[in-house]
Structure formats: C-alpha cells, structure tokens
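Below sits a lone chain in structure tokens, taken as the form predicted on its own.
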Amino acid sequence: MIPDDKLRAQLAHTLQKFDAPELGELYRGKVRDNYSRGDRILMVTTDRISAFDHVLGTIPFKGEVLSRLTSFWFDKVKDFAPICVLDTPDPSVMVVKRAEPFPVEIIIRGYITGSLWRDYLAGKAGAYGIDWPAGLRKDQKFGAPIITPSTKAQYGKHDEPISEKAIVDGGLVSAKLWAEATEVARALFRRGQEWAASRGLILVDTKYEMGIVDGKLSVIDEIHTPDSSRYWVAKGYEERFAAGQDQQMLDKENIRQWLISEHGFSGHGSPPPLTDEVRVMLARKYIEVFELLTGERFESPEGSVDARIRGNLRSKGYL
C-alpha cells in the first residue's frame, strides 16, 4: 500500500484535465477527456472525482487505478463480453473503437443500498417498474440481482431512473438488443461477484455502458471499478447488517456519505471543497480495492501525470 506521505505529495501532481487538441475532437465528461478522430477515440482517464452530478476535484492516482482495473476486468471477461479496446499507450489511457452508445445505462444490483435505498425510503423507487416488497432493510441482499436502468444525462444534469419496459416501448433500445445486453450484464455481474468473493469482497452493484461497434453489441466503458461499482468488505457483512451498522465500503460511496453527513449536500447548490484529508482517504480506498482485486501491489511514480501521459503518447506516435 502506498504510504500516506506519498499520496499527499501526489496531491500537487494530479491530472485535472488533459488538453491536446492535436489528438482530435474533444468531449470532456465528468472523469474522462475523450479525443475522437475517424472511427477511434483516445480516452484519457483523469483524476477527477464526481458525485451527485458535480465534479468535486481530484484524487491522487485515481485515473490510473480506474484504467488499470478496467484492463484487469476486461481480461477476466474476454471469453464472453465483447470489448472495443485497441491499445493502452499509458496506464491512464485507452484507445477504443468509436461506438454508437445506448442512451441508457444498465445498473445491476445485488443489494438494496445507496441511492436505491434512499429512493425506497422516500417512496420514489417505483420508476423502475418494479413492485418492491414492503419491509426491506438497508443493505439487504436480493434473492437475485435486479436491473434498475437510468438515462444518461450530460454533465450538470441528472440521470433519471427508467424502467426496462419504458426503454423498449420508447424505442430507446430494441427489445432484442436490450435482451442481449442485459444477458451480458448479468453474466458480467456474476463473474464480478464470483471473483470479488474469492478476494474477500462483495460486489454490491455496478453500472455497465454498452453500445454498437461495427454492428455488434460491445461494452464501451469501465467495468467493476470503485467509480462505477460498489464494494464492501465481506468479512463481518452479516454482523453489521444484523446490527444495522454501515458496511465497510471501498468505493466512491465514501465521498457521497462524507458530502451528506458532513455537509448535508446531495446535489443541490454548490458542493463543498474537498479537504486534502478526504482526497487522501479516498485515494487509499481506491488503491486498497485495486490491490485486493488484482493481488498486485499498486505502484506508480510520483510526479506529473500530464507529463507522463504526453511522454508515452509521443513515444507511441499519438502525439
């Protein structure tokens, strides 16, 4: 595990954005800076952290953790999940085939927690077209994973819950393609849960983004990272659940809970500034889940992420 003093030293060198117009047309998302040219997109995963549809700041080594974990997971599911990665010229960069993305995200959940729990408590979970039983408890495991899709909003706007029926009936995705996509999503989640369990973790829920590449269904974004997924420490889950205690989280929910509990912020108004202490805490959580999942020690040189990426892109002919 990287010591805290190195995490603190890296605070000054995080990647807030990556500007390189010579790479193509830029689309800047919440976390990634994507440069497109022809049928290819060069995706730079920055160190930005977002929550409740707001970009909050940067976290040391976050972009590299996400990209390296995505490569790790893609290798684990390549036997059945179509992916569109062509090259990884830097630990924070992927070159992918251009896709026609679905206008919705596939969110699959094994437990009721997080935003779904908050909506369930408030009586707002009906938008998914699911008849939720009464008496569910926070962090309770479902009998089988449940799909709760959402729309994909532009930065600054809110993703909205949507039912599978509305997706198909509204022509957002054809019935045949949706059935294929959700079958792949369930297989991905099953593989992810099995591997996480073997590493002492619970893969609680996750989101998948899919689209069409060369006329075929493809996974087009990160999978099973602490940004896109929720992870709990498996040991003690039952005891904590029985006692109504919070689970041990190794994912972005840590920053959401800090915003809610410390600042009463859940998306309305301006978010509070991140303290260095919180930035280091989240970096530690992300690196911990990386090391647990991969069995590798996370190592990365201290210093400018921007300079490292530019050097690697130049050496491989992209710049």
Ligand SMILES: Nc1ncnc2c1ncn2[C@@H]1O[C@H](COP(=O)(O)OP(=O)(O)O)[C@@H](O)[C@H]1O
Given for the second form:
Amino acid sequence: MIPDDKLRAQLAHTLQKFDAPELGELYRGKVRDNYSRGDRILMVTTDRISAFDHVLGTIPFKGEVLSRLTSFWFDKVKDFAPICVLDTPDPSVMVVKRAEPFPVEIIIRGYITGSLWRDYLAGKAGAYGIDWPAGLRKDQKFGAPIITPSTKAQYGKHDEPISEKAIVDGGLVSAKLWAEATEVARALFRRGQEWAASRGLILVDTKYEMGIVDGKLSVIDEIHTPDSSRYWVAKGYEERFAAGQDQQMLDKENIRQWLISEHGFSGHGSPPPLTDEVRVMLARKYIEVFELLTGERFESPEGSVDARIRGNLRSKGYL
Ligand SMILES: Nc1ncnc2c1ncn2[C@@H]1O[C@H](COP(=O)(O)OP(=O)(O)O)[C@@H](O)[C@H]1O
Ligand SMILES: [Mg+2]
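Having gone through the form predicted on its own, I am curious about the other one (the form predicted together with the named molecule); can you provide its structure?
Now the full complex is given, and it begins with the chain already shown.
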C-alpha cells in the first residue's frame, strides 16, 4: 500500500480535467473526459469523485485505479461479454469504439443496502416494478440477484428508478435486446461475485452500461469498479449482519456516508468541500480494493498525471 505521505504529496498533482481539444469533441462526464472523433472515443478517467450526482473534488490516483480495474475486469469476462476497447495508451486512458448507449443503466444487486435500502424503508422501492417482501433487513442477501434499472440522467440531474416493464413498453430498449442485456448482466455479475469471493470480498451490487456497437450489444464505460459497485469484506459478514452492524465497505458508500452523517448532505443544495484528510482516506480505499481484487501492489509514479498522460498520448501518436 502506498504510504499516506505519498498519497498526501499527490493531492497537489491529481487530474481535475484533461484539456486537449485536438483529440476531438469533448463530453465532460462526472468522472471521465471523453473525446469523440468519428467512431472512436478517447476516455480519460480523471481523479474526480462524484456522489449523489455532484462532483466533489479529486482523489489521488483514483482515475488510474478505475481505469486499470476496468481493464482487469474486461479481461476476466472477455470470453462471454462483448466489449469495445481498442487501446489503452496510458493507465488512465482507454480508446473505445463508440456505442449507441442505452438510455438506462442496469443495476444488479445481490443484497439490499444503500439507496435501495433507503427507498425500501421510505416505501419508495416500488418504482422498480418489484413487489418487495415485507420484513427485509438492511444488508440482507437476496435469494437470487435482482435487477433495479435506472434512467441515465443528464449532468446535474438525478438518475431515477424505472421498471423493466416501463423500459420495454416505452420503447427505451426493445424486449429482445433487454432480455439479452440482462442475461449478460447476470452472467457478468456471477463472474464478478465469484472472483470477488476468491479474493475475500463480496461484490454486493453493481451498475452496467451497455449499448450497440456495429449492430451488436456491447458492455461500455467501466465495470466492477468501486465507483460502479459496492464491495464488502466477506469475513465477518454474517456476524455483522446478525448483530445489525454496518458492513466493512470498500467503495463509494464511504463518501456517501461521510456526506450524510458529517454534513447532512444527500444530494440537495451544494455539497461540502472535501477535506484533505477525507481525500487521503478515500485514496486508501480505492487502492485497497485494487490490491485486493488484482493481488498486485498498486504502484504509480508521483507527480503530474496530466503530464504523464500527455507524454503517453504523444508517444503513441494521439497528440
Ligand atoms: N463505448 C462508448 N460509447 C459511447 N458512450 C460511452 C462509451 N463508453 C462510455 N460512454 C459514455 O461516456 C461517459 C463516460 O463519462 P462519465 O464521467 O462516466 O459520465 P457520466 O457522468 O455520464 O457517468 C458516460 O456517459 C458513458 O455512458
Ligand atoms: Mg459514468
């Protein structure tokens, strides 16, 4: 694990954004700066962190952790999941084929927790078109994974729950494609859970984005990263669950909880600034997940991420 003083030193060098208009047309997402040209997109995963659909600041090494984890996972599922990566010219950059993205995200859950738990308690979980049984307990495991789709909101808006029926009836995705997409999602999630379990982790839930590339279904964006997924430490899950204690979380729920409990912020109004202490704490979590999942030590040179990316893109002829 990178020592805290190195994480602290990196606070000043994080990648807040990547400006390179010569790469094409820019779409700045919450986390990625995406440059499109023709049928290609060059996706730079910055160090930005978002929660409740607000960008809060940057976390040392986060972009590299996410991008490398996505490559790691794509490699693990490439035998059955169609993906669209063409090149990774830098550890934080992927060049992908442009997809026609579905206007919905496929969220699949093995356990009831997080926003679903909050909605269930508030009696608002019916929006997914699912008849939830009464008496579920926080962090309880489902008999089989459950899909709770959401709409993909424009920047600054919130993703909204939607039912599978509304997706198909509303023509957002055809019935045939939706069946194919959810089958792929279930297979991805099964593979993800199995791998996580072999590394002492529980893949609790995750979000997939899919789209059509060259007429075929493809998984796009990121997969099984700590931004798009929840991970818990497997050891002691049952005991903590039985005792009604919180699970040991290695994912973005840490920042959500910090925002809710320390600042009463859950998406409305303007978010509080991140302290350096919480930025370092979160960097540690991201790196810990990377190291646990891959079995590798995370190493990356300190210093300007922007300069490193520019150097790599130049030497590979992108700039
Ligand atoms: N292969 C692809 N084709 C088209 N769009 C893609 C592809 N891969 C990722 N995207 C889109 O690029 C954006 C990535 O930036 P991100 O910061 O994750 O955005 P967001 O704020 O929408 O989550 C997302 O909108 C994602 O749907
Ligand atoms: Mg995204």
